[in-house]
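We begin with a single chain expressed as structure tokens, specifically the form predicted on its own.
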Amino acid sequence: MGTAFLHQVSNVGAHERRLFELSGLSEGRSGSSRRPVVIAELYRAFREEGRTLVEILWEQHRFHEARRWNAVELVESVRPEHLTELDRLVVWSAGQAEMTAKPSADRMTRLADAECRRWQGKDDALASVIQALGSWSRYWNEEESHHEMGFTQLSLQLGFPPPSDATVIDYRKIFPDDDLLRTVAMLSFSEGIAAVNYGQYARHVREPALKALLKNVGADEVQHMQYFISFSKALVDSGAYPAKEAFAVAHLFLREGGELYGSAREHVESRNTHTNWWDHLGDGAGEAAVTPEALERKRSLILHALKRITGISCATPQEVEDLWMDLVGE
């Protein structure tokens, strides 16, 4: 690899501490220059460097393979008899919740590669990076299935019913298409939210175990909020997908009573399309997921995440509300 393509992906280890700090994630995560990493500036990697989808696929390969941890080891050693009642609940609702995500992966990757042959001969830059996304999108989707069976066979451990198999079928909806960079800036949001939601309930878990998988889950969902940036920022900066759009997904999950709330809210959205399961947390873990201290963390996740996406800040949400309606109109 050359010279400039190393430098970058030495660099971008610093976004990654950023996020795990901003999620509550970051004991332990110290970055090094030789670790694999999620490429920054993807656009122009392709465009400027002359990367190949090769050289960025393995990289993607290698990442996740430094990542991979054991669900089964996991879940046969946590010990039943130290969780709590709302340990309980977590474990259930976050297998409930996970259940949900594949249908989310399977429409990425049919979404991307129709995106991705629209581009050819007139981006290839950007075809590439669009290929790049669906490519990565089977890591994403193998990593989800780990967070889904790993809390979905705990429950059954700790005595609740198993999901029939009409539930079963009926969690795995597709979700409905929309634009590519609003679907990928969406999806970085909600990674963000789900990594909080992780550590808030990992720092009230006592049994080690269970504590160990929540952080495993949680870290999994930062280095998904990675990728979504990363590739998010590579259609803003190919000049193809304007930034208006991310910026309409980020007024969505800020505004008052908005996404950022999921459960909490007065008013919960009924869809037939598909079933999104952070909207449905009920009791503790609902609760756990709103508390001030998780709002905060999930309100500079996105922040943070909508400027590097976009290179425009924001402080607050009516401060992204504003610039929203100036970018519509322009």
The other form holds:
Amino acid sequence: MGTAFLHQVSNVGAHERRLFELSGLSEGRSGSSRRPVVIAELYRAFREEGRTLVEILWEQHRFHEARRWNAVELVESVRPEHLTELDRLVVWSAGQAEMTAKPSADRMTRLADAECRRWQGKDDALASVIQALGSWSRYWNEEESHHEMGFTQLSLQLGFPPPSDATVIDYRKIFPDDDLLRTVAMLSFSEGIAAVNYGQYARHVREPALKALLKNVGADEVQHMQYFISFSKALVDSGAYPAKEAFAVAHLFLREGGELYGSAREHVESRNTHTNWWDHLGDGAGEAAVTPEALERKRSLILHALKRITGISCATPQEVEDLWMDLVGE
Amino acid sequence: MADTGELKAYIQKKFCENVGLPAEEVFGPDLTLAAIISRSERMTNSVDLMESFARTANALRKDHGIRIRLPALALDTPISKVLEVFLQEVERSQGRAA
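What does the same protein look like in the form predicted together with the partner chain, given that the last one was the form predicted on its own?
Below is the whole assembly, all chains and molecules, this chain first.
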């Protein structure tokens, strides 16, 4: 029985490859030469252009397929002896941080499903937007899995002790529910911050495979940010979710001592509900994440995202606070 | 110009209106921010708390012409400390205006 099982496992790769070739999932065989995109005007697509969920979900799928990369191959091609001490710390820290992506995505899926059903019959275009968000979260979750598996396995190869089962289970605590726009806006900002972190690390790493791994992960985070901006904008465009919620989250990140500063903050909140990845970056990684250049890039990305989501432009964190306070009223 | 005691009472009143809790329940036992969030039916997390601070600051600007910067405080901070920070900001703002 053991031999039969091993025989099956050894043939899985060949079978899978054959099935993939036959299925014709790649863009070149889909019959369309149009490049897949993140749809920027999602509420309008449903409301005014009469797009259907099947069309939108296919676009999501094409985009996902077109961007896939192989974490196993990249991790196996890293040469550990060429890594510096900081490279090693970054890999370990990234693995820890990525472990919290799954509970974040699980929360998103659950929240989107509840909100979608709340809007059915009241604003069907909005219900479809939110269903598109919930459906897309499966690709997001899968891509984050590439990151977690890649960095965690690489840190084991580098000699770091494996996280205990208790640690993994603790890091998997599902995030508490919140307003949908706040949640999606927060995710767009945190993906932008993650992208900058990976970009910063990638510039300093010399080992080619680790550099490629960091760049691939960073590019994924940029795409996730684009998607979250698109969904957030659609929520605001619908008129059902007030822009002040996106401003509130931007302010939470940008204010002095805000979330933007991650584990480098003087006081990092102690939580028993869930684990925020940016609160737990290790020493070397935490410092690299708050260099002046990194902070400037992160601020710029958040301000850009806020403008795309709400249509309101702010040049500084102070302007964000002022506008948010105006929107909040008394 | 209102005196400090009057402003203190005003800030307490506005904040409690915003969180939907009576002043004696918030300031009597000197609740932490985390405890206020958990007791208030209007709040689920620190974003709601920030909004309560913002609304209080906006009311202060409208009714007393005092513009203050919002505090960024940990959730284990007692409300007496928040009030102190608000009053320091009021003092700073009035000092700048003078």
